[in-house]
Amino acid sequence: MNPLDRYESLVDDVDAFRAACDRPLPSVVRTNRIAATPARVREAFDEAGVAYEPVDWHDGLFRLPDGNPGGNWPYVHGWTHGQEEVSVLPALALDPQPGERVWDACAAPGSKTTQIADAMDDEGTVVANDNNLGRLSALRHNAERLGITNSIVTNQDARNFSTKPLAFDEFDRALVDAPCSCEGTCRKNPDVLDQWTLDHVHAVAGIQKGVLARAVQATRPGGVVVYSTCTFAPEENEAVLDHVLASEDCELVEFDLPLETDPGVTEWDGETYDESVTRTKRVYPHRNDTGGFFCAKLRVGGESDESGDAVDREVAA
């Protein structure tokens, strides 16, 4: 069974969606802010002779119609960073602004990290956090070639994440980039859906719950915690939500993205979810030619003060 054929239902063009799937993904860079502006990139790669198009809805972005992101010395300068476009997305959403502390609860290989600490000028604290030692490496090379002095790097199961070793106990903002069946990804992987199953999804959805539910723990109250998945399956998106706003002291919020999005689905094999899950943006690959992917943004609970009002402004494009 191809697990696409599980989603036909929820899109608006089957054919369209599967045609879609079976293209390859465009390769984009961003541009990392902290060294160069988007039009110094574009001067640079004309020097260089790299072919590049400007993403129409992100000035920071570029696609590489000759692949190779890395292969050009704006890259090894710490200039761009190769991510792919809907990667952009949970960060967007979450806002972080200069001198807050934010917690990147599953970071590796590192680029909404970076691009968390591009957003904040490389001023507060982010701390990157993964429980794969061997994925970490790969993280604190890409901080180092993008200059990033602002981060920490923890080896911690993100369920359990513990604030001692830090010198605060709890964080304005929470990125849960989460592992998942990675069905999203399957432009530029196709091996995904050869090697998805049923019972990994089921396996995946249950520390997806954990890693959410610990960072809205970690999360003071009015700040804001953005849930994020390469995957299409419920399973994993609005059923995680669905787990969370009943267990947790927390509420889906409205946001905006700038991207054409679909709102998250109540039903799902017999499954129902709280209503509130339409807040949440589904992207389809033949939407705008990206990836799959799911966002959705969080209040944890308590009032707002007027930092944590600063939060909640909608994405800018």
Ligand SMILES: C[S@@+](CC[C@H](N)C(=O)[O-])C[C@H]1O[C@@H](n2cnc3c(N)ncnc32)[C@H](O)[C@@H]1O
The other form holds:
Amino acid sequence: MNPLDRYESLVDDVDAFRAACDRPLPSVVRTNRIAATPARVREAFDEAGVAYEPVDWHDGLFRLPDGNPGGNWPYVHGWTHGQEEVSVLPALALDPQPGERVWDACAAPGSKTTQIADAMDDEGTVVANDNNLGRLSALRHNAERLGITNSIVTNQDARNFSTKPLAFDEFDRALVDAPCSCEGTCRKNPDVLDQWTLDHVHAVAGIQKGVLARAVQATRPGGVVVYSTCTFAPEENEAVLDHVLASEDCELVEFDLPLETDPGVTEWDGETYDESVTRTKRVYPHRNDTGGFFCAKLRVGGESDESGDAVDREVAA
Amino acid sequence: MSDDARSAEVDAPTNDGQQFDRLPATPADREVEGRASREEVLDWWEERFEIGREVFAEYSFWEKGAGKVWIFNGEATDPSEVEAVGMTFLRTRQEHWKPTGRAVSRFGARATKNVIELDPEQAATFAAGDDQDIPEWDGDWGYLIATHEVAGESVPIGVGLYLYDELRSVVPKGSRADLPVVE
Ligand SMILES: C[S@@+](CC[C@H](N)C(=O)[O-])C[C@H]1O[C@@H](n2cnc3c(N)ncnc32)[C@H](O)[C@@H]1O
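Please give the other form, namely the form predicted in complex with the ligand, since only the form predicted on its own has been shown so far.
Next comes the full complex, this chain leading.
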């Protein structure tokens, strides 16, 4: 069975959805502003005769119609990082600020960690965690290539992450870019559709709930947690949020993304979810000609402690 | 005497290759034999490349593994049992200290000494990891910052070792690139 069949009831234009899922995606790079401006990257591409197209909703992204994102000087200099368009969304929703303490719970190979560090102007601390040591070495390579100096890399199961090795025990923001069934990446890697099983959906949903709950616990009152996946499965999206809304002190908040999205669904397969999951965002491939994606933004409950403002916090140098 | 007291007396602190330890501020603060101090690291960059101490004022320096120094811009405890803090920066505990290519890529644009500007062909050769003869260089021998021009500005590519008229590319294997020559 093709898992995309089961999502037809969720989309308005089934033919457009299926057609988009069948088209391959172009290579895309994101500008690493720690090293260069988008204008500088464009100049370097022009000089070298590298073909590129801008992405209208993000000035730091370039589509490379000829592929080979690593075969040019801007890449060698760490000015660019190959990253799918939709993959920049969760860090935009997270909106990390210079000087803050940020946790990237499932971080490898580091596309979003490096984007977070960039948004923080490489100031403050981003803790990049993953339970897979091999994938962490790819993350370290990427972080070094992009010249990131404010990251700490840890190798823990995010479900029982311990802040003991850190200089603090609460984060201002956390990102859970969860392991998932990945149908949203089918335009890049059609194999994901053949490998899909419902058993895996249920197994990975358990991990997602555990990691998201821990992220809420590890974030200070008033802090932000973003949850993202590249699956369309409500079991791994709205159902995970519904679970964590019930078990942890947090709420879903409205937020903006710079492209066209659909609201999260409140019913699926005989289950109903908390009304507020309509504040989550689904990105279908046919809407913006991208990969598929899901993104939710949570505010952690309790009084926020304004004196703990990251901007005033003295960084132990 | 208890065993604990004895070992405390006999064993001076040593370098534990498995964990990150902060560099001592000055040579006088040094407890671990052979460990570089922050002062010496700052002096070295100033002396070798004329990159001012103020550039690194906000960063902390850490050693993990023999002589590998890391640069970090966040908050950390001491010692910190994690996989990485910041990025690799400098190799010490050897006669000639060697900056990492990443450090040079990140901070090398500020250098005004021991910088060798490569033409487009030389730059492509260098990035591919190949050695080349550049007899016209009349500066110091040793580790140099290799740069080239990209759209009107000089950009560091990495670290080269200059010896006997030859520039050896020490670009690590994983970072070598086969690039077209951009004139
Ligand atoms: C979607 S990928 C993350 C992609 C990454 N955020 C990026 O942008 O490059 C999910 C990651 O979660 C990791 N993972 C799976 N289970 C985990 C767990 N229990 N704790 C921590 N990481 C986990 C996987 O190893 C994988 O690297």
